Amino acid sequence: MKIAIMGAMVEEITPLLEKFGHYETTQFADNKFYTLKYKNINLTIAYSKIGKVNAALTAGILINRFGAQKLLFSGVAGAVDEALHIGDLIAASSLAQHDLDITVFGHPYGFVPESKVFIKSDEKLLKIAHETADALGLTLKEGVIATGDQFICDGAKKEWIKETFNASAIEMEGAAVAFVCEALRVPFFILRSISDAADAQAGFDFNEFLQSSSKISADFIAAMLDRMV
């Protein structure tokens, strides 16, 4: 089985590289890809750099060049749901692009012709995630994650995204990965640990909690991988 684990920033994958220890590094498309054998899995780990374009490019490379048969994403996000707090884990039930807007032509936000607003996560991987959470005694929440090429630190914008997409969290890569994986028929799972509340304090909180929240997410993904083995 070939599995890829992806993050957006180096901080999001560093805990995984430290856990697995020995890996080979491949330079390709102005990026680095880390490959290793873990039990019976051929594993590739990569960070895309921030944003939807970089995320889509990296997801495509992980699938087409490294042969990923399943793709897991580990990282941080801003909370939209007030029940989510810093360090909480949320799995995407589905994902949408909150900054995609051709509503002038009568379409809903997040929609383009021959596509759809929401991409659903793989149900089998979601099931494994909930089993992992139960085994670890952790709370794993599930909800819509909204993606856009914007770092949201504005209460009004946050509320608009929440109301428009019924979103629980917001970030900058997940929906792009989801669209690539669905198009290429690769099961995917997007996990985020909350780093901020997407409000006026978000920039400060993000800098303070990026590493700790990244580790929470990465540790969970590693435990989930053990269960998949």
Ligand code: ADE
Given for the second form:
Amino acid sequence: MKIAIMGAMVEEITPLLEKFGHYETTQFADNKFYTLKYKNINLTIAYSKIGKVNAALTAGILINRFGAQKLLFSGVAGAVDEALHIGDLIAASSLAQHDLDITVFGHPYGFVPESKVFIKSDEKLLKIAHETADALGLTLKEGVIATGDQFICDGAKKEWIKETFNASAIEMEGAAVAFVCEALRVPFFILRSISDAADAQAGFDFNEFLQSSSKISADFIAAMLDRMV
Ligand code: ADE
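Starting from the form predicted alone above, please write out the structure of the form predicted in complex with the named molecule.
Every chain and every other molecule in the complex is listed next, the one we just looked at coming first.
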């Protein structure tokens, strides 16, 4: 079984590389890909760099060049749902692009012709995630994650995203990964731990909690992996 684990920033994958300890590094397309064997899994780990274009490129490479048959994403997000607090875990039930806008032609936000607004996460991976949470005694929330090429640090914008997409959290890569995986028929799972509330204080909170929330997410993904071997 070949599995890929992806993050957007180096902080998001470092806890995983530290946990596994040994890996080979391959340079490709201006990026680094870390491969290793874990039990019966051939694992490739990479961070894409921030944003939808980088995320789509990396997801495509993980699938087409490294042969990933499942893709797990680990990282941080801004909370949109007030019930989510710093360090909480949220799994995407589905994902949408909040900054995709051709509404002038009568389409809904997040939609382009021959595509759809929401892409659903793989049901089997979501089930494994909930079993993992139960086994660890952790709370794992599930909800819509909205993705865009903007760091949201504004209450009004956050409210708009919440109302338009019924979103629980926002970040900058998930939907790009989801669209690539759906098109290439690769089951995917997007996990985020909250680093900020996407409000006026978000820039400060993000810097403060990036490392700790990244570790919470990465530790959970590692535990999930143990249930997949
Ligand atoms: N990732 C973490 N926090 C975020 C925010 N407030 N906006 C976009 N992406 C994020």
